[in-house]
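Given as structure tokens, the chain that follows is alone and in the form predicted alone.
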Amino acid sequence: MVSVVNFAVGKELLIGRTMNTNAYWIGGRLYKMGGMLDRILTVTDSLEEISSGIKELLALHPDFIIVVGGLGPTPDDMTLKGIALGLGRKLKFNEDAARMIKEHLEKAGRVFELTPQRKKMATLPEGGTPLTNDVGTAPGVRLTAGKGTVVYCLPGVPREMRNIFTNFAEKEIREKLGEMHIAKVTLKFSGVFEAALAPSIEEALKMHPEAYIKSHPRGLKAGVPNLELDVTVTSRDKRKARSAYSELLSFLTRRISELGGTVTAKREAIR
């Protein structure tokens, strides 16, 4: 299986001012490729634990390490200068990064000049690789460390973040996968209780280990219970997760019935 992480930095994530929905996204994108999160970290802006923070993530040599955040012209975004910090490497003028800042800002009708701050962003760890960012200024940045994991920093808006992971990370990811066929389904019952449910879910799982199956409650309609239950199973094999969705699928659905339960729909999902 391949291991990716998210590094988020910024201090906004930790003080409740901003919700961290890259790390949603990023988990809801790999999820359909037929990956998963392994961990999120999130720090804040500091050199010493943005440089601690992928110490961190590289000591479990993960695939990949998505950092997200701290790119910009601000003195709070430092984390190109925390993870060179992390990795022991020098900072070094990228022509390629400053040329595609220029690129953006005269398309955007602006004059170009490299001040302080643009500099700034063009300032890359050595061995880096700037990504073109489509809807914004800062470059996104390629590289590798530690035992080959590859890590791709980001810029924290949502619309950068996900152009850049779109068109270079989600590329580099899918082809390390290779081709995943995903079979999942959510059923939406009512007349259960989630306790009562718990020894099916895993009886079932000890059927399919590889399966996820998780029960969300929905809460009570006139004192009856309603809940939702997610079952995926993720397989190179198309057949294996076909034959294995359909059993689970069908030994869960009659569980249900059993238990005095209706499921009132089924939304499926096969590929």
The other form holds:
2 protein chains.
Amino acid sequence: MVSVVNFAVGKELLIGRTMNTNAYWIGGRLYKMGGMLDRILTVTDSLEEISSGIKELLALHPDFIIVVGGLGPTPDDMTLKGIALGLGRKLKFNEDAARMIKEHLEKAGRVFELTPQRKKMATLPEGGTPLTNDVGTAPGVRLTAGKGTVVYCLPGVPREMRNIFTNFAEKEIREKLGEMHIAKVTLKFSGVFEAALAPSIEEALKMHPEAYIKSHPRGLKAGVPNLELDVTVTSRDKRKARSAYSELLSFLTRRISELGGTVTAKREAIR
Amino acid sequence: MVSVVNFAVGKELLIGRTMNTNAYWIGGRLYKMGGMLDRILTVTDSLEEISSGIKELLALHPDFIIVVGGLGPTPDDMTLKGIALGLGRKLKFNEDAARMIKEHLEKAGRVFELTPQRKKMATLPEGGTPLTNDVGTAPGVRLTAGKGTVVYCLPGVPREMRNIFTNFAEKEIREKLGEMHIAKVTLKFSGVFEAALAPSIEEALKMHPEAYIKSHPRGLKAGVPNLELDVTVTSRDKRKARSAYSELLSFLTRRISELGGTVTAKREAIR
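Output block for the form predicted in complex with a further copy of the same chain, input the form predicted alone:
Next comes the full complex, this chain leading.
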């Protein structure tokens, strides 16, 4: 397996100001590729929190750490400094990064002047490579640390994060993952309480421990419970993924019906 | 300061299935009270991840750990077992918890039978106290660990989490916080680039390092940048909070106008 963790930096995520849609998006994106986000750690804009957070995540020896937020021009944008501190590296002005900022501003018809704020955005932890941001000013950064962990630092503005993630991080992760096959379904059904279905899920997981099977209670309507059930099988082996999937789907559908439930909707995706 | 961290458990949060609205809600709720969430750690439903996660968070010696998710009846609901493992405690069937489950089911007109799934929901780490869930089956749990950290375990279903959080955790945190005064504003303005405002924010933070001042770029409209600026001052001292707030608000409003910007909206909240 390829292990990926997300390090989210930003006080706005901790005070109910901004919903962490970035972690949600990255998680979904990886899962669709056949990978998975193992953890999300969210900390505030403080050098101490950023530097200790990166050290804690590196100690898990993941293949990738996706750092998001705090690359901008304002004083609370201190992610690169915090990462450098955590890794025990110096910060160094990077000519390529400055050129990227200049090109972005000129394309937008603005005058480039190397203000302290722009200089900061072009000052990276030693060993860092700047990554072009097609839709904003601050470049992303790629560096390696620890025992071969690749660290990507991306801006927190969602469209900038997605731009750099897709163009750089995703490509590298996909290469490391190899081709993955995924078969999944969400069944909506009513008339069975979650606790009543639980033993069948347990049985299904004994048949295929590699599968992901999860029920989500969706409330009662006139005393009748509504649920959703997710079943996902991921494998490098296409045939294996499909046969495990079919087996689980027919087993669970049968059980729901035996327990008196009615499936009302089925959303499948097989690749 | 009172330190609070959030430990979110659930694979659905890591694969883009469920947005972590619970962390967002808890963060906002604490911030309105004058407190703050220091960290959010999200892990998957695995005994190893849950037990190591709780140990890592306890090592920070926070006043409160709010654990959310994984208290239900299905096999992947393993939070209490994981917490017990992490704390080196035994799991013990709790009569009070079983009574709460029984009462909830009977109120809903359902028959109570102590199935293995219900027994699991009533089996708590030793030293844990069950907390009434007014809107669902699984009780919450309160326990103390480490150097006086209070751990609350809440279900992941948002309305159940909010019910138990408000009735129990919030009360205890509020007591520890004491009365807090908050003055805050969000200014919407256009015509100033974030990088141009950055030095003024830096100056403002030098005047009041205790304040929270953060700009959020909201995109360009016809080449003109739109931004939002959050300014929050929190203090036990009402007069201090208000005077720092007024000073910052007038300073930053003046600067925006000097930089050629126009404030288009202002949302204030003073308590």
